[in-house]
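Below sits a lone chain in structure tokens, taken as the form predicted on its own.
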Amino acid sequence: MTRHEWPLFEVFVRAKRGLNHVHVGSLRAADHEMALHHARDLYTRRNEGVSIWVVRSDAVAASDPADKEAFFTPSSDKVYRHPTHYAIPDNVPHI
């Protein structure tokens, strides 16, 4: 007899102050709405929370460690992706 698990989901909570969703862990659950739910009771029971996202883990697509040479090295060259070269006002947030 084969056993059937339910689908792994990652999930992600921003925090009342918070800008980005950040990873929380991870549950078992029959389908998305049930994975909200379920993510709601385990990682929000004090409302830190404002907001969650679930994702199923076979959705996520990810770079290798063993490659990150090869992945991340090509983006070094490019020095006008980083702000070093502009003049950012006091007044901007978040940078």
The other form holds:
Amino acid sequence: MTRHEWPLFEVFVRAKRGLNHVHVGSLRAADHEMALHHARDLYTRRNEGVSIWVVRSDAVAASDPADKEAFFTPSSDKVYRHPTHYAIPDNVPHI
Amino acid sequence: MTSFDSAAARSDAGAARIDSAGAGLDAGVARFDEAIARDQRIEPADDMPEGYRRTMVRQIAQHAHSEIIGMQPEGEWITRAPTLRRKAILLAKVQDEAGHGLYLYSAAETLGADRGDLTRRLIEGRQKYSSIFNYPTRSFADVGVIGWLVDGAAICNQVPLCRSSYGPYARAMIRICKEESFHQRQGYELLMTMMRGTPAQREMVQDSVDRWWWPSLMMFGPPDADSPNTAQSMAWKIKRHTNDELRQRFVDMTVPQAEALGVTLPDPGLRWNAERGHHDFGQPDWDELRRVISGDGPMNAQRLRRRREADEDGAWVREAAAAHAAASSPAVSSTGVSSPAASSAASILEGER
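The form predicted together with its partner chain is what I want next, because the block you gave corresponds to the form predicted on its own; please supply it.
Below, the chain from earlier opens the complete complex, with every other chain and molecule after it.
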């Protein structure tokens, strides 16, 4: 028997107003509407959220771990981006 | 939060092949070893040894299958629950088991496995599930005892898995453990209610404890001396305690609960050992565990048959939903995952029986 696999969706839940949507997992569904219903049943059975996003997994572009250095190393060189890089005398208040 | 787990696993499927061709392999292994040594989590897109990936897929899949098959023993009592309250509780609990199975299939898919394929492996008997679900539920007291002992043992096993080195599995386990606490408490409360009832009800509880005690101890797996994979799993930090350590912890936790409930645990050798600071207890019948695991338990055939029937009976629904989605919005009608993931799943699982 050939199986009709539904596509994979990534699920994001906003736990409460004022917070970002956070990735919680994935699920299979035939379309976006079903994905939302499944996400409600699967990831918010106990008041875990007030809003849900679903995104087709194959629509997500992710950084490749092989590019990790090119992606993320330069930011660690730039110490001058951090407030602690700057010496301010102790007698200067509120800065 | 890290990357988009499942999607990342897909892009990783290509990267893994390039690595195995040569260039980045050593660096990848070094990064993996360092992450494990520093107790960091491994995420889907990270390089990982093929053995680690295969072991994780198998462990997560077996866990997922256990949750799904685990719906059956208690599900049989939904229509026969004695009150509306008990029925609502039991429905919610069985729905949770389904949810746990789906969290775990989701985690397995981050490793390039495909959940349809995993389901097929379960139905064809090529992947296992927990031996405990191959025992019958003979009375409503079994619903309480499963919550108390079986879910109690599951909690002992699962709390350390919240620190599993594989990130998506650890995160799924955190969700699951939160919900398991409800399962155990509703079971214990049910038993307390029955123990306050008639002599016949108390007998029913004791009979149920007698039948489930030894199978519950078997849930921790064979004794350490007969558990050859434990050392590797502990080195990879996908297992944090040995089978015997967890079994001891479960016995020590359960004894005072049994006393409070007023039931007797059916082990004449069970007694406090002040020197060790633990209870001594007897060994389960390991031959029985071997028989049940290899398919010869009281309910193995029925459990798999019902899972197969549910899959077959649901096929037209899955097809109809896919057809409806294709007709109403061709852009989202794809019927499969991208091919790199599919081929990687096939290669991952090739090693299994």
